[in-house]
Structures are given as structure tokens and as C-alpha cells.
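Next up: a single chain in C-alpha cells, the form predicted alone.
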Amino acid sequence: MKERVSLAPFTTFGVGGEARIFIEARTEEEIQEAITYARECNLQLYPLGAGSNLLVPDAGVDGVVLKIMLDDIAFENDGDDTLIIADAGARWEKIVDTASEHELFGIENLAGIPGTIGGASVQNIGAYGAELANTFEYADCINKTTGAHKRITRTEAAFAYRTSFFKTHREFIITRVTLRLSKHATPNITYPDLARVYEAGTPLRTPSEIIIAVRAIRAKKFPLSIEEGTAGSFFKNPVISRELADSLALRFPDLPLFPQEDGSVKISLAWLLDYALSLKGFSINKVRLYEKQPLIIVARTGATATEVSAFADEIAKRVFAATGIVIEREVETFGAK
């Protein structure tokens, strides 16, 4: 246990203040001890994975930040399928590669996403036509209020676009996640970026081939400089009414529309920011929208969390003024109650 630890190095944004108390847990027993400590000190407890989808306030976090370090990965046969059982702190990229080494399909389209499997489950990560929810079997959790253990199944996890039971019930700390994968599956390469690569002659028959292709695509869309921080896509793609989508389609005929089962329509915010608002590369001081993918906010060394948040608010204001759409952040403010 340490006091007044800077959290910026533990995030991909690289900004923000200190944790009042910082604890690293490498076992479930240490998680339980942290829960007990926070309760006895009357402090809030905030689990932290790889810090890849959050923004730490400049004022820091007035509570106990629990860095989840458990990272074992195991396999178990279940009929024709294989269960991959990973501790919550296991890096997502390691899980993707390990599954590929076993020639298992199911998560290859999600290669290149930073973070841990615990955080991936909270967020229900998705990319290139796949979501974590498609393979999720169950998660083992500890209730940080009571210390009780609970297993959350796929149905109970209530996955939806970039959300889950775990996101709306913060009292649960994920300790282990189980995914169901298969050696017998049809490669999912219908997403436009992958379809173009395939049509150009790149083989996409195995998990490893798809992983290589996905990482190459992502590398062209994300900043790689060590002098810049980012949390990936900062905003969610808006889901709007059919009426609003139709009106926008009249104004912007090339706007990509994705009809949803409930009659609503998901639209491409990246397209709006780029082609409708001409904001790709837009900057204020040391914060900008990335030139190759305007959903990404980039913070240069020396930027503050306050500047990042204000910049995001400015983007949201411009989108609303131009379209009437209220956009939501995908990146969370760490330590917010």
C-alpha cells in the first residue's frame, strides 16, 4: 500500500492526478484485504486495470485505487468448444495471442485493443464486426460492499453497445472471466475494412491471419508516438431515432447508417466529425482530434485532464449545434461516483 501515487503513468492518456491510496493486488486474498481496508477507513474503492479507457481528473482520486494484477490464463475443453479462463488483470492482447496459438476463433477481430479482460468485459469492447459479448461465458466477481463472491452469466451480464451489468453495478469487482471459443468457425471478415483487405488478396482463413490484418488496420488509425496519450475512441457512435437519421441522410447522403433491431439507427460519428464538420485534426493547445481517426482525442505531453475534458465538451457542443445529436463519452472519468 502506498499513499499519494500519481495515476498518470498507469493510464494510456498519461494525464491526471494522484490516488490518495494505491494498492496492487496479485491474489483474490489481497483484493479482499483492500476491500476490508477501504471499508474500515470509510473510503471509496476504485478498481483499475490497464487504464486504457479512462480519464483521471487533475485533482486525483480521493479514495483507494486497487490495481488488479492477477493475470493467469488457462484452458478447459467443453465439448467441441474451448473455454479460456483468464484472471481479470490479464492483458487483452496476450489473451488474443494465446487463443490464436491454440487456433481458436472468436476474439481475433478484437486484436489490437489495449487493456485487460476485466476492463474489456465492463466496456463490452467491440471492433470490426465483433464484440466481447459474443464469446463471454461468465465472470467471477467480488462485491466490494459485502465481500461476497458472485458468478455473473452472459444473460445476467446484460451486454449492450459499450456497456454491461458491470458498468452499471460498480459494486462488483471482476476477478476472472471465461470466454467460449471454437476451432470450428467461419472467419468473420464482412466488416468493410477487413473485406477490402481480403478482396485485395490477403489470406484471412485463420485467427492469426485475421489478427495480423486487424492490427495492421488499427496501426494506421491510432497514434504511436510516446509523446502523445490517448484512450482510443473517446465518444460512442450515436444511436438516434429513425426520423432524425432520415433528416440527416437528406443533408448528408453519404452518412453511414446502421439500422438497429428496435427501429433506431446507429450512425458513424467519425464520418460526421470528418466530412460534415471538418474537425479531423482540429486542436486546442495540446489536445486534438487525431488526423487519421477523429473519434480519437490525443493529448500531447504537458496537457491536463481538464484540457482534455474541456476539448471533448467543445466537440460535443459543435456536434449538437450542427446535428441536434447529444453525443456520449465512451471514455470514463475515473473516480467519479
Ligand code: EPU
Given for the second form:
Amino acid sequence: MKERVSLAPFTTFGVGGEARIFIEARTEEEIQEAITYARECNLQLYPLGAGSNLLVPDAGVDGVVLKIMLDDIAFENDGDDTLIIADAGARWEKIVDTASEHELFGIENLAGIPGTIGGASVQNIGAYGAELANTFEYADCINKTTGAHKRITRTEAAFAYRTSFFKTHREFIITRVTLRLSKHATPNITYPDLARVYEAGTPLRTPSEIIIAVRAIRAKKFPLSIEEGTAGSFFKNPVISRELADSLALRFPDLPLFPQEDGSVKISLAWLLDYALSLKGFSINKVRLYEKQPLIIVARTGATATEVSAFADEIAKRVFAATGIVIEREVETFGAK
Ligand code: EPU
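Complement to the form predicted alone: the form predicted together with the ligand:
Below, the chain from earlier opens the complete complex, with every other chain and molecule after it.
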């Protein structure tokens, strides 16, 4: 346990203040000890994974930050499927590679995403036509207010676009996640970027071939230099009514629309920022919208969380002025109760 630890190095954004108390947990017992400690000191407890979707306020976190370091990965056969059982702190990329070594399908489209499997479950990570929810079986959790164990199944996890039960019920700390993967070939390569690569002649038959292709697509957008921090897409793509989508499509005929099962329409915010608002590369001081993907906010060394947040608000204001859409952040403010 340490006091007054700067959290910036524990996040990919690289900005923000200190944790009042910082504890690293390598076992479930250490998580339980941290829960007891926080309760005795009457402090809030905030679990931290790889810090890849977080904005830490400059004022820091007035509580106990618990870095989840448990990272074992195990396999279990279940009929035709294979279950992968991973500790919450296991790196998502390691899980993707391990699944691929076993020639298991299900998460190959999600290659190249930073973070841990615990964070990936909270966030229901998604990319290239897949999301974590498709393979999630259950998560084992500890309730941080009572210390009790609870298993949350896929149905209970209530996954939706970049959200889950875990996001709305912060009292549960995920300790282990089980995914159901398949040995049978089910390549999912309809997402435009992947379809294009396939049509150009790249074989996309095995998890490993798809992983290589996805990482290559992502690598064109990254890496940023070491002087720059980011948490990936800062905003969610807006999900709007059919009527609003139709009226936007009249003004912006090329705006990519993704109809949802419930009749609503997801629209590409990157496109709006790029073509409707010409904000690619737009900057205020050390914060800017990334040139290669304007949904990404980049903070140069020396930027503050306050600047990042004010910049994001300015972008949201401009999107609202141009379209009437209230955009939501995907990146979370860390330490908020
Ligand atoms: N576009 C532009 N200009 C650009 C970049 C993109 O106009 O500079 C338009 C293009 O029309 C493109 C469309 O935006 O076809 C979509 O772009 P992209 O495929 O990069 O996807 P996205 O909708 O911006 C989402 C996820 C990403 C995920 C990608 C790929 C969200 C908020 N973001 O981005 O996830 O990797 O799809 O599947 O849903 C993340 O959540 O942090 C994240 C990176």
C-alpha cells in the first residue's frame, strides 16, 4: 500500500492527479484485504485495470485505487466449445493471442485493443463487427460493499453498446471472466475495413490471419509518439432515431448509417467530425482530435485532465450546434462515484 501515488503513469492518457491510497492486488485475498481496509477507513474503493479508457481528474482520486494484477489464463473443454477462464487483470491482447494459438474463434476481430479482460467486460469492447458480449459466458465478482462473491451470467451482464451491468453496478469488482470460444471456423469479415482487405486477396480463414489483418488496420491509425497520450475513441457513436438519421442523411448523403435491431440508427461520429465539421486535427493547446481518426482525442505531454475535459466539451458543443445531437463520452472519468 502506498499513499499519494500519481495515477497518470497508470493510464494511457498520461494525465491526471494522485490516488490518496494505491494498492496492488495479485490475489483474491489481497482484493478482500483492500475492501476491508477501504471500509475501515471509510474511503471509496476504485478498481483499476490497464487504465486505457480513463481520464483521471487533475484533483486525483480521494479514495483507494486498487490495481487488479491477477492474470492467470486457463482453458476448459466444454463439448464442442472451449472455455477460456482468465483473471480480470489478464491483458486482453494476451488473451487474443492465447486463443489464436489454440485456433479458437470468437475474439479475433477484437485484436489490438489495449486493456485487461476485466475492463473489456465493463466496457463491452467492440470493433470490426464483433463485441465482447458475443463470447462472454460469466464473470466472478466480489461485492466491494459486502465482500460477498457473485457470479454474473451473460444475461445478467446486460451488455449493450459500450456498456454493461458492471458499468451501472460499480459495487462489483470483477475477479475472473470466462469466455466461450469455438474451434469451428466462423470468420466474421463483413465489416467494411475487413471486407476490403479480403477482397484485395488477403486470406482471412483462421483466427491468426484475421488477427494479423485487424492489427494491420489498427496500426495504420497508430502508434502515437511516446509524447502523446490517448484513450482511443473518446466518444460513443451516437445512436439516434430513424427520423433524425433520415434528416441528417439528406444534409450529409455520405454519412455512414448503421441500422440497429430496435429501429434506431447508429451513425459515424468520426465521419461527422471529419466531413461535416472539418475538425480532424483540430487542437486547443496540447489537446487535439487525431488526424487519422477524429474520434480519438490525443493529449501531448504537459496537457492537463481539465484541458482534455474542456476540449471534449467544446467538441460536444460543436456537434450539438451542427446536428442537434448530444454526444456521450465513452471514456470514463476515474474516481467519480
Ligand atoms: N471516418 C471518417 N474519417 C476518419 C476516420 C473514419 O470519415 O478519419 C469514417 C469513415 O466513414 C469510417 C467510419 O468513420 O468508415 C468508421 O470509422 P472506424 O471504422 O474507424 O470506426 P469508428 O466507428 O470510428 C468504432 C469503435 C472503435 C473500433 C472501430 C472499428 C466506437 C466509439 N468506436 O470506431 O472502437 O475500433 O469502430 O470497429 O464505437 C474504442 O471504442 O475505443 C474504439 C477504438
